[in-house]
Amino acid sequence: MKNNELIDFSIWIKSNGLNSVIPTDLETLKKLSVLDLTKQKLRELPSSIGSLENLTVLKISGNRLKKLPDSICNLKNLRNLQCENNLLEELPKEFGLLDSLLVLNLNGNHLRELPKSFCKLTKLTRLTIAANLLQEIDDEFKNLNKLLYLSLDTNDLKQLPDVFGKMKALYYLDLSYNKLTTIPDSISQIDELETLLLEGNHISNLPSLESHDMLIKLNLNNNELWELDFDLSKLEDLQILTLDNNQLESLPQSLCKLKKLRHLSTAGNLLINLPECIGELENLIELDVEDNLLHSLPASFVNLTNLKVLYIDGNNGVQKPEIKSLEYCDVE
């Protein structure tokens, strides 16, 4: 039976003019571990692809695939599946049988939901499902506790269940451009988190992020935040903080304790003044406070001796400060 399927796959290769890319002899196909069909204008894959039992890497990105054959779930040794920028509307029901998968890229498809079996992919370390149409995530998503990198940005998620509690090693989490009004409290239990991207949601209240003392980048742009009501100083490794286009009227004094902060952006808020202690941000290289309600900069501003780039336009006549290190300011 396997040989018949391999013959079918060999015929499919030839009929699609792919014999310059993929071998067609059966012995080589039987042992094939990497198959790259990227950008081949494919509209479908044959069911015989399931006979490539030694496949560990399958690349089918940049095609026109609306679905995957059920037989793809037979690829028990598959560790890396790249399937971005297709037209997938659904995944096979038994997709969870691909339980050797470590890396899965489904970015840029038309997926509205994931099959129940999806949460059996418990070896996954890297999962990207950005730019789809996902409306919800199942509670069983918590089983994906080996994840190091997770991107769910640019979907239609209105809420997320508390699934992050056991994802202790997750270092990158992107939930940008969804319809979230809150984020789960369990996010505070992710011990290793270094990048948290929440841009472009409707978040007005944040759970405390104080536990994330390894966080390097935090993006909260384009939300509905009125205040940051947790102790920012606990994020002692933070280097990049962006808060553009919220409703912030002030910044907490604890911001000034972020000694490693290099980039701070609070453009498009309602800030009347900046914290008097802002001069303590000794490693700040770039600051953007455009389009706020500032009349002046704090006296301590002159202590920002590493500041190179400053955006202050769109305020109430704020003057360019005298700082020797400054290489660019949008106000003369």
The other form holds:
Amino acid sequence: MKNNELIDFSIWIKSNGLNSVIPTDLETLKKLSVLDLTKQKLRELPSSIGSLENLTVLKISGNRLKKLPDSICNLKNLRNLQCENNLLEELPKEFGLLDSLLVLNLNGNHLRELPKSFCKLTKLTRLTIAANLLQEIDDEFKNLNKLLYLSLDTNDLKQLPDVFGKMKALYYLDLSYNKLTTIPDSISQIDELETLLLEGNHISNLPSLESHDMLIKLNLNNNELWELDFDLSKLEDLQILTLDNNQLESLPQSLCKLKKLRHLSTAGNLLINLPECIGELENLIELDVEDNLLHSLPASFVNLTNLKVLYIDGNNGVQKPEIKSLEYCDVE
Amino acid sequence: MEDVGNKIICDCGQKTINEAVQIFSQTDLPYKKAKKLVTECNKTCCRRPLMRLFDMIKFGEVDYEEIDFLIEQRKIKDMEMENEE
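Following the display of the form predicted on its own, present the structure of the form predicted in complex with its partner chain.
Let's see the whole complex now, leading with the same chain.
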């Protein structure tokens, strides 16, 4: 039976003109570990692909696939599946049988939901399902507790269940461009989080992020924040903070305690002034306060001796400061 | 790829892919600033095709077919989301 399927797969390779990039002899196919079908204009995959039982890496990104054959779930040794930029509307019901998967990329498809079995992929360390049409995430998603990298950005999520409590090793979390109004409390339990991207949601009330003392990058652009009412100074490793296009009228003094901060961006807010202590940000390299309501910069600004890039245009006549390190300013 | 190059990459700004390529190629600004030169707005519109194009220009070569796919995919998704709402 397996041999017949291998023969079928070999025929499929030839009939799609892929025999210059993929071997067709049965012995090689049987042992095949990596199959790269990226950008081959494929509209479907044959059921016989399920006979490649030694496959560990399958790359099918950049095709026109609307579905995957059920037999793909037979690839029990598959560790890495790259299926970005296709037209998938659903995954096979038994997708969770691919329980050796460590890396899964489903970015840029048309998935509205994930099958129940998806949460059996408990070995996953890297999961990206950005730019789909997901409307909800199952509670059982919490079982994916070996994740190091998770991207759910650009979906249609309005809320998330508390699934992050056991994802202790997660260092990268991207929830940008959804319709979230709040984020689950369990995010505060992600001990190792270094990057948190929440851009482009409808968040007006941010829970305290004080527990994230390992956070390096925090992006809250394009939300509905009026204030930051937690102690920013607890984010002692923070290097990049972006708060563009919110409704902030002021920045907290605790911001000045972020000694490692290198990039700060608050463009498109309603800031009337910057904290007097801003000069304490001794490692700041780039500052973007374009399109606010500033009249001037605080006196301590001249103490930003590492500042190289400054955007101040679109305010109320703010002038370029005299700082020797400055290499670019959008106002002359 | 000439035809694809003449396709509008984003409704905001009404620039073609070719015009966006030219703009991105001629600026040293980071993406979020360079993007405004193409879309002439402060919104985060057309993010996937624009950001991908920006990266292609700065770090590799332009794959017009992929940009075309991302533009079309965005249109389909916008329509689907509109229908749902």
